[in-house]
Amino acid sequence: MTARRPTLAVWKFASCDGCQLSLLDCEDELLPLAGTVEIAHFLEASSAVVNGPYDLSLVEGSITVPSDIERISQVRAASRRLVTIGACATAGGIQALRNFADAPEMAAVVYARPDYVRTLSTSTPISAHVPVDLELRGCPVDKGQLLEVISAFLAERRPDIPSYSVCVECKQRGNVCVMVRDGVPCLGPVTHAGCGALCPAYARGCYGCFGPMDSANMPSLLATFRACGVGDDGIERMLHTYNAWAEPFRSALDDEVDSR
């Protein structure tokens, strides 16, 4: 009797599909994986759908419309393990910038008939609505980390995902610190590793694509930014990106506004 293969499902909510494409970009790495799991639901790759329950669900995207709330509850109920992938699913994504503004007013500016638009006033991460087993950060996620998470969950072991900052990757790569040498503001000291310190390798500051670390020392970093000559507007621009609604960045922005 052939043993049942574990089932994998990939789901999309409000997002650009970039994290799902990261999985498809694995190409050769996907071939052995496809032989050990059954890809039961992955509309980016195939229209074939196998009904749940699923051993592992990967969820891309944020909750932005009323129907999303019910759908993510259904996905959670059908999934033994649920992992959110990317900045949209883990922090609300770039669309969470609406959370700092008047969403109905913005809709009125963009759409001729905003009354036809059914949307929430906020864009929120998946964890704000259902329990999540792991959050894999990035915009987009790193495909190596993504494969590690899938392999680990299917093998019933803990994923080996680094918890250190981009600064460690800079040291590993032999980069000279752009803040120390050039006075370039960089979010690397408070950002999860995962990109391989791509931007600092080209003398650019980190943009925080992989989201803030749990132990991010935001006051210290912002003080360093000010020493580099970055003003209030510059700090807001740096934090108002892919992970603006992540708690450490959001709290830092609130503290900045309160201190003025």
Given for the second form:
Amino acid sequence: MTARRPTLAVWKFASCDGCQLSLLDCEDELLPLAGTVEIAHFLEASSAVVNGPYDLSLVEGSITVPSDIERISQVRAASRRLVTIGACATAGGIQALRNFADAPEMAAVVYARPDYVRTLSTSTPISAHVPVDLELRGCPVDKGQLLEVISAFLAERRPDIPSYSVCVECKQRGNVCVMVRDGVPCLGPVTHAGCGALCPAYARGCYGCFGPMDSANMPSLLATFRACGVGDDGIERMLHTYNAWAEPFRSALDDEVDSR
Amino acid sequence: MGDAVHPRPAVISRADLPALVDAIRAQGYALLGPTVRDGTIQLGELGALEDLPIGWGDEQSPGSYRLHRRGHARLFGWAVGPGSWKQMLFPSRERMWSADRTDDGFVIRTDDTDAAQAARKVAFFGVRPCELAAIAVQDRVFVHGAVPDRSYSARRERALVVAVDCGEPSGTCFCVSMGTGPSTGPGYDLALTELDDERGHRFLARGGTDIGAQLVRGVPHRDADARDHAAADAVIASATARMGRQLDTTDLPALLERTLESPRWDDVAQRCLTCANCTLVCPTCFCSDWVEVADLSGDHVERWRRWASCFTLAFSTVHGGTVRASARSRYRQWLTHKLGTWWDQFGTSGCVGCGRCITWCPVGIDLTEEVRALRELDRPGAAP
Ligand code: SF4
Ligand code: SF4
Ligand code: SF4
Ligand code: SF4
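Same protein, different form: I have the form predicted alone, so give me the form predicted in complex with the partner chain.
What follows is the whole complex; the chain from before opens it.
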């Protein structure tokens, strides 16, 4: 180990804090972590703030208000490595549903005084604004993957974060495929691994929390969903969740309708 | 285990079959076999003979599997499910070794729990003919290769194989085409044929090794007569006639070699999700990733092996990029290896005709259909 402990910062943008909580949830591992890295900025865990530069910044949340744009470039400038954690920071999150609609109109429906709200018309991932070293998927992130990223960073090696489908984990875990056994639509074949195929283990189709896998074939899977009796509405509901703004989830339905 | 021939098949009645299981247990074997779990027939620890899928059958077609009750109480009236014996011999995730930092260096440990598992004597009870053939295919990779795999070999050596002929093939079976079933080929310790007719519910038993023959001798039985043999032949003939699928294997490696640019690969690439299910359920696929993990302190590291698949981008990623970026190239790699270049590499086909890749493909891609289409397009005068 080097004499100086590397500094870790955790930053929050538009998000629910769930991913930061995943980090706090690593109870057994946090103690050694605190001995290995200096937690320099982590409002969720302590109120002491150390000014940069930081060796590793974990960024949660998406860019939704004008001041975010300024702040994320400051964070980037102060960070040697920047890793986004979770669907919000990586894909814009559930709040990116506004990107498909009229944001001012939505604000008018939700807030009593929409004129008090200063917001961007879109929710965008961090990578739309600054260069990102790694994007960790999930809503929320998997704590094992989070620790793997930090361990890899400390050892200066490439983290083991496979970008293949959830199906690979599903089979490794010994789940029975719900599409084949029950005819239940499952986003697993187009979804990035990382959760360990949690939902299929409980006989449910994958919801796509980890966003698109590295070579997702949307038209083929959606055609099979239709054969299972899922219509346009159902497909839209399945795709319009935490990773709705991530391609190819974003335009899958349009592309499919266009090609018909 | 000797290779002695045991030519005197015996008949064990259904009522006496529990004695066979007891005899296997008495030899110190843990019993693994098929059982109904999560709506499918899967492999796991068997408590008693009653844990077998008694009276169950399966309906399988491309991308679909359903269990149903049959109108009888046969023990083996079904075809293979999603799991295979591969998971017992070559587990999906396995720690190969670990290492700890010490004051003056590091120590490597290989004496893990996995080794203890590997040392266990297990009986594979109810191995279907195609699965027996698949085990032989993997043996060529893991045991008879230049560098035998330590943990696979250890498990394999301690496995007792009780095979059972097939009487009820599924809609995706094609062992007849591949020459692996529905009657049991070589490599078993004991092989059974389930007979259920006017002479009663019984099993024709053949020892393939001394251990197998001894087991039969140790339980109540009688010598098989000509009518038992005729009944067994009828079971096989009926299963042979009811194969769900067919694959014309004539000159298959050569066909694949000359159709590498066939438009059919583009066609299948449109449907293929590159999800890897077909490779993971395939009982002969042997590829693995080797992954190092370290704890946060960096003082403890482990090396794990886990199932990999040629359908993933990572599989062919080398310095500078991915070699097989398109779905077309990945599906083609899989099929041409399985049915073609496997012969060059190991002297056999890589496919035993179990049909799992067809049933468990979420979009129902059927390799027998793909080969048929490649052949069609290859015919002189076929439209491109
Ligand atoms: S249940 Fe879903 S994730 Fe699992 S193998 Fe089937 S399609 Fe893939
Ligand atoms: S492929 Fe043949 S041996 Fe295998 S389960 Fe089907 S009928 Fe039995
Ligand atoms: S390629 Fe398909 S049919 Fe052939 S052995 Fe593998 S899973 Fe079975
Ligand atoms: S053939 Fe089927 S199971 Fe195999 S990768 Fe393609 S879609 Fe997945």
